[in-house]
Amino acid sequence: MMLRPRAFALEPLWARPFSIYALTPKTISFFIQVAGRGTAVLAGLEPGAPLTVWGPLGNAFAVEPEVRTLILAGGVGIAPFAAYAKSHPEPSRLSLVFGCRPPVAAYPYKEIAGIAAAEHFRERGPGDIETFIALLGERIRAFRDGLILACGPQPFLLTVKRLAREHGARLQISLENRMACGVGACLGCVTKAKVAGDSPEQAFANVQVCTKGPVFWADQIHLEGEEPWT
């Protein structure tokens, strides 16, 4: 969903993209972490403040009820999984590994932990990164015959994608690219993805994350900072 409060005026100019955190017949909820001017304004809105919203946009994570599914979330990347877990036909097949830097109480972790098997890891110092990566590798290896879903910051996704490739696991990732229009017109959120060509092989090209994603099969995209394709 794209959110733009009237309080933005002309500065900041562009709307901000957010995953739907919760949805009822009367309300839509979003999980917002203040990271800059736009999110600071959104977090400070008073009840009743005018807000322009458009969406839902793009696609969603796969739901395979009969398949064991591992959710990997980093920081605010946990936001889309609250509704996913609550609506999943077989929540007993879901497992969550959540990593964060602030206290876990700042996130909707308990909501998912009350539905699915869940564990969390808090990064407190430089040495914790390697411990967390080792944990991710163990869990991904255990789910290499299942489905893995991931959302989080770019370094987190790069690591998860590398580990999934090493263990031959099926992985979908949701990109947190910056977006401005949300409808594919501004080309501000593009990523490299495989597109069908004239040859039997597929080539990579720029595609809009807001309309072609934000969820992609990991083997169909190339992340910034990733090793060159082979």
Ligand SMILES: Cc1cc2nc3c(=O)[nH]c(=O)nc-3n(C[C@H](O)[C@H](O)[C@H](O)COP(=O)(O)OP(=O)(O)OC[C@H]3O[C@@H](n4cnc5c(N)ncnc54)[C@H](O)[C@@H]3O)c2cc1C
Contents of the next structure:
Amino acid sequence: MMLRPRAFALEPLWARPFSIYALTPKTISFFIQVAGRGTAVLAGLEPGAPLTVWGPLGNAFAVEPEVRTLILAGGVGIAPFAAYAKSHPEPSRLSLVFGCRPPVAAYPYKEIAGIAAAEHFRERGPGDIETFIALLGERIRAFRDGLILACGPQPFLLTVKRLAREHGARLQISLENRMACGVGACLGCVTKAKVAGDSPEQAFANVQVCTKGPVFWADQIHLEGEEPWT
Amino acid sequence: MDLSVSFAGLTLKNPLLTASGTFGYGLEFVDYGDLRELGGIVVKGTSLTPRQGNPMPRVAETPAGMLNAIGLQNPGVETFLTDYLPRLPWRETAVIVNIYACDAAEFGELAGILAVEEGVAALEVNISCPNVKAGGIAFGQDPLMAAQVTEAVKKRAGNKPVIVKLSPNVTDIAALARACEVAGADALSLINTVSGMAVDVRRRKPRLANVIGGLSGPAIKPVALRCLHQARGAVKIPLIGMGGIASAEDVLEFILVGAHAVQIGTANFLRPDMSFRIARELPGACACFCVDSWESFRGSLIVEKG
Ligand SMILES: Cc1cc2nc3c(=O)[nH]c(=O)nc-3n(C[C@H](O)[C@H](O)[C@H](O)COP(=O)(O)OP(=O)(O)OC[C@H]3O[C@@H](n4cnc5c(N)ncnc54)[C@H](O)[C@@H]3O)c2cc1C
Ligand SMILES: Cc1cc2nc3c(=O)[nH]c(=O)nc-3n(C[C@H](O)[C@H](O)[C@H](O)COP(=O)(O)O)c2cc1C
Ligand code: FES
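Alongside the form predicted alone that was just displayed, please also present the structure of the form predicted in complex with the named molecule.
Whole complex next, starting from this chain.
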């Protein structure tokens, strides 16, 4: 969904993209981490403040009820998984590994832990990241015949993608590219994605994350900061 | 009031067009409004062959505006004609194709392909792109090159109106406007984006991978009005104004300075129904500012001579 408080006036100019955190017939909720100006304004809105909202845009994570599914979330990347876990037909097949820097209580971790097998890792100092990466590697290996879903910061996604490739696991990732129009028109949010049926030199094209994503099969996209394809 | 306008062989039900590159192919917006409410749609810059555009990041937010260096990503003219044009309501709303090429001959070739398409109402020539044969300087920065492109397109465009889109990144926009008029342009649209740059001090990097990009949005409206005013004084052909338009009152400002029509660009990113809203608000704004016909209002700016 794209959210733009009328309080933005001309500053910031663009709406900001967020995942749906919870949905009822009458309400829609977002879980928002303050990351800069736009999220700061959103966090400070008074009840009843006018907001321009459009969406939902694009796709969602795959639901495969028969398949053991591992959720990997980094920081606010946990937001889309609360609704995912709650609506999953076979939550007993779900596992979550959650990594964060602030205390875990700041995130909707418990909600998911009440439904699915869950573990969390808090990064407190240097060296912790290696331990976390080792844990991710172990879990990914254990789910190499299942389904893995990941959402989080770019370095986290790069690591998860590398580990999934090493273990031959099926992985979907949700990208958080900057968005301007949020309808697929401006081509400002694109990622390099494989396009079917093209010649090898045209194997990938720039595809809009806002409408064709944000979720992609990891082996179908080229992440920023990843080694070029061969 | 009758909101329709006729100029340069085009008849539009209202003077509102959407700006190239900010409205995709129109189809991205059909969930947010009825395309037939608009005077016309100017589609994304279209080239002879598909283009992947520039590396990411390609957009950055700036005060009251944005920078872009999309690099004219588009699927090429053939895909446009087979996959997009047939899905547009071109009988009811003018579809104007913005064209882009690396040399004058290629511009001519593109014009030739589009000239025979019933669904294409007019061509808008983007001359803000680099002329590969002239070492990469933009066609739009040199009156001679701008005239060459205009002629090349005009020669092949059949009976399609040719609109040349001017860049503000020049010393003398009046000279460019005159050169295009003499070369046969049926109308001019202005302005394209203003060359600009933004940097991130923390990461010590430019905010665009391309380093330099084009500034658009409300921040450039004064530049756009100034360019329109200078071009108005220089040529007789109709002008299409754009740059930062975000309300019906902004539309009237451009018509007051002398535009026959306007384009809405970056404002489409504030909310996807923006162009449709402005179309619905325009009659009220005309009433509010006592505008009773485009003919009497257009160019009626009162400039006191001191
Ligand atoms: C599909 C999608 C779903 C999302 N879901 C959620 C959600 O549920 N909850 C949530 O809290 N956030 C979510 N985000 C992220 C959220 O949109 C951004 O945090 C927000 O747009 C930041 O806006 P801001 O104005 O606060 O920050 P800004 O002031 O715009 O930026 C703050 C700082 O972060 C950097 N930055 C911000 N975004 C990016 C980026 N994408 N890439 C690189 N640098 C960046 C800026 O350069 C700047 O230094 C989602 C993003 C996407 C694309
Ligand atoms: C993301 C983006 C893409 C654009 N692509 C094109 C293009 O393909 N061809 C073109 O002639 N102008 C292009 N423009 C320029 C706009 O059509 C317009 O001239 C300019 O943005 C000024 O108007 P605005 O301030 O209302 O956006 C683009 C602008 C933006 C913001
Ligand atoms: S945000 Fe404009 S195309 Fe995705």
